[in-house]
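Starting off, we have a lone chain in the form predicted on its own, written out as structure tokens.
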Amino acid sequence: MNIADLQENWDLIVIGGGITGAGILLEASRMGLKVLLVEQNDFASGTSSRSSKLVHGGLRYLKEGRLYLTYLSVRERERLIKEAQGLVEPLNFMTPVYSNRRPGRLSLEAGLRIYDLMSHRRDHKFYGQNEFSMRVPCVKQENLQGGFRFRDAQVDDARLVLRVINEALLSGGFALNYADAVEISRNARGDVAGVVIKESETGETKQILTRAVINATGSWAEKIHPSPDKSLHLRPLRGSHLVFPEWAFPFPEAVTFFHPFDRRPIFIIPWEGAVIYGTTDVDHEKDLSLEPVISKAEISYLMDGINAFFPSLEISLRDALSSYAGVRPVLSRKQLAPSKESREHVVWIDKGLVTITGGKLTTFRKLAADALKAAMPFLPSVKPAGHEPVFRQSPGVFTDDRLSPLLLRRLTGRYGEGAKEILKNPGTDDLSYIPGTNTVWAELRYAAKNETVRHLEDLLLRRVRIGLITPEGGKEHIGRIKTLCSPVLPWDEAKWDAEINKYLEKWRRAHSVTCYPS
């Protein structure tokens, strides 16, 4: 669908194609509403593809006294592990305990017990120094008492957004990427009456009518609707990560430790055949329209953490595959350090314009429910959203002798019914893994054909993630990718050349670790 094909009347327009907007689209479409989501760039191109890839309760929120946020996050984590198998998967973490560093064993034990109570299962265990060191080789030994193992979960964040949007389409919703909501029109009473949509690349515009608009644009939210609380505003905070090859960290489970400088939790997470290391938490003072990138100071901060806790690994920046940075939409009264700010969300209502911002990836369904509840007075009378599983459209149980159970689980979790198409008549070696990743070649062709790919970066940085987890953004594979996807993408030779050059230049600017700014 393009702008010219849009119908003129809608019950609801959702602005923002990250996880919050996707969740709203899904729930609204299940309620029977005629709903359209528009995103000015690509789906999940903002914060929702740049997270730490965790679906977690957030142990640090317990320390800050935010029990309800932790409880809600743990509850949603457990639901997603159950309902989104193959996409949201349990992940064990190891965390060391030192006699001369906080937090100590007793405080961590107390927090983990509360964590377990919230999930109704015992999921933590303490290991003495010797056994912990066997499980986490190369960890600093001086003053080490041992450490805990506990459980959270991980996700491919961009694929979660795409799977939620695709589920919404199956329920009757509509979604457009590269479509910008440039104006919200109102009637004589000041009520929302419509939206002007502009095609981001051609400049084509169209006025459509709607009863209500939900602004789910994250850090951009106040550009559409300023905060009604003059003392509470969005504080964009940047979280940056480094990506290393799997061999760089010789331990099988995720590790978290508290940075020696500020005691913030830092994560080392095996993910998609590589390892993610982060995150930072700093004020993002750059223009939000520009691509966020890691800074020299953030790189130094992260490398100092590795050197403090894993000095014998001798990891250097030269070992890193890539970097990425995202901007969190955090509400603030500018009284706290970045890492102390609340991750809770807010809802503002203005005569048919509902703004929702803040919050966490893990609790996206709660954000969607709260936004729709606020919008209900402006919408047709419909039955409120229920408690359906996040993915009702089950791909069914099927087997394929060509695949391991693990790969079959992965494909069905990420693509739903689309997994059957991926496995239909694959070419020679299309079901083999792209070197150094957990991605098979056939995923590229499926995404290029079915998931509104407009640019090569959409495909390599979000539909699949090989742009982050292979050397130089997957440059060595570009030829095979072109051969695989040319039959399903409407690009001629000139377009392919332009897309390849544009993608590689963007990767060098935004994801390379050798040309970072100061």
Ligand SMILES: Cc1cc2nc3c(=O)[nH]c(=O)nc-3n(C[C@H](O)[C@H](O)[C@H](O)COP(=O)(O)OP(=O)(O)OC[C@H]3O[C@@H](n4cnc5c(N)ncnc54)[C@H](O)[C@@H]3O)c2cc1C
Contents of the next structure:
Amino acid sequence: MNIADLQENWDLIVIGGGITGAGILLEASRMGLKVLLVEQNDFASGTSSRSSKLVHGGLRYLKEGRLYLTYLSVRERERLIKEAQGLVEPLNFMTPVYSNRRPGRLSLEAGLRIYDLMSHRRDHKFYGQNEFSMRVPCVKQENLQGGFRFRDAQVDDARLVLRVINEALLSGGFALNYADAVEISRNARGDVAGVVIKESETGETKQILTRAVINATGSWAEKIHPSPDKSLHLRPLRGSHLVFPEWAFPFPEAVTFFHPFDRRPIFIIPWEGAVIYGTTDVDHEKDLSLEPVISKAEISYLMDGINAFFPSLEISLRDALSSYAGVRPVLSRKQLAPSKESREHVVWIDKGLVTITGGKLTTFRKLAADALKAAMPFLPSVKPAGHEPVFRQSPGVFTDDRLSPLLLRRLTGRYGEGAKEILKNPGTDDLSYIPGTNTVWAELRYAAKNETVRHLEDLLLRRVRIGLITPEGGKEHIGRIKTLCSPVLPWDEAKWDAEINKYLEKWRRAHSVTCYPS
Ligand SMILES: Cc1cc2nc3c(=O)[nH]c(=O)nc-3n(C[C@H](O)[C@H](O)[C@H](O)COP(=O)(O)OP(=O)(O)OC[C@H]3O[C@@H](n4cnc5c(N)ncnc54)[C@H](O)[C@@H]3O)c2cc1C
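If the structure you just shared is the form predicted on its own, then what does the corresponding form predicted together with the ligand look like?
Shown next: the complete complex, the earlier chain at its head.
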């Protein structure tokens, strides 16, 4: 679908194709509303593909006394683990305790107990020095008392957005990527009447009519609707990660430690066959229309952290596969230290325009519910959303002798019904793993055919994540990817060449770390 094919009248337009907009689209379409989501770039191309990929309560928020946010997040985590198996999966964390560093054993134990109480399960354990060191080899030994294991969960953030959007399409919703909402039109009373949408590449525009608009543009939200509270504004805070191959960290579980400079929690997380390591939290002063990129200072901060806790691993920046950076939509009143700023969300209502921003990936359903509640007075009367599982269309249990149960679970979690198509008539070796990843080749062809891929970067950075987790953005695989996807993408040779060049150039600019001294 492109903008010329768009119908002219809608109940609701959602602006922004990150997790917040996707969650709203899903709930609104399930309520029977005629709803369209527009995203100026690719789905999930904003912050929602650049997170730490945790579905978590956030022990840190507990420490800051944000009990409700932690409670909500823990409850959502438990629901998503149940309802989105294969996409949201439990993840064990190990965290070391040192006699000369804070937080100490007692305060961590207290926090983890509250965490457990919130999820109604006992999910943490303390290990003495020897056992902890066996589970986390190479951790710095001096003053080590041992450490805790606790449980959270992880996700592929971009695939969560895509799966939620796909689920919404199955319930009658519509979504368009590369469609920029450039103007909100109002009637004589000042009520929202429509949106002017511009096709991002051709520049073609179209005015469509709607009863209400939800502005779910995250860090961009004040561009569409300035904060009505003069003392509360979005403060874009950048967080960056480095991505390493699995061999760089010889331990099977995720590890979190408190950075020696500022005692912020830092995560080392096995993910998709690689390891992500981060994050930072710094003011992002660049134009939001430019791709956020890790800075030299952030790299030093991250490398200093790892060298303090794992000196014997001798990890160098040269080992890193890639980096990525994202901008948190954080609301600030007092300009506190970045990590002390609240991660709660806000809702602003202005005559049919509802703005929702802030929050976390983990709590996207709460954000969707709050945004829709605020939009209700402007919408036709419909039944309120129930408590349905996030993914209603379950492909059911099916088995396939060619695959391990783990891979089958992964594919059904990520693609829902699409998993069946991925497994239908694969070419020789298409069900084998792309080296160094948990992705099988057949996923690429499925995504290219079915998931509104407009550019090579959509495919390699968001539909699958091999742009982040293989050397040089997967450059060595591009020939095979072209052979695999050419039959399903309407691209001629010139378009393929242009896409490959554009992708590799962007990758070097935004994801490579080789330009920084190691
Ligand atoms: C480094 C980092 C780590 C994080 N880790 C976690 C974590 O582990 N767990 C967790 O729960 N949360 C985490 N978060 C927070 C979480 O990622 C964000 O809260 C969430 O992704 C925000 O989603 P969103 O949809 O509101 O914004 P976005 O994902 O940014 O989506 C907004 C979209 O709106 C689009 N847009 C803007 N203007 C227009 C327009 N005019 N027309 C059309 N489209 C427009 C943008 O292109 C963008 O795609 C992290 C954030 C960062 C930065």
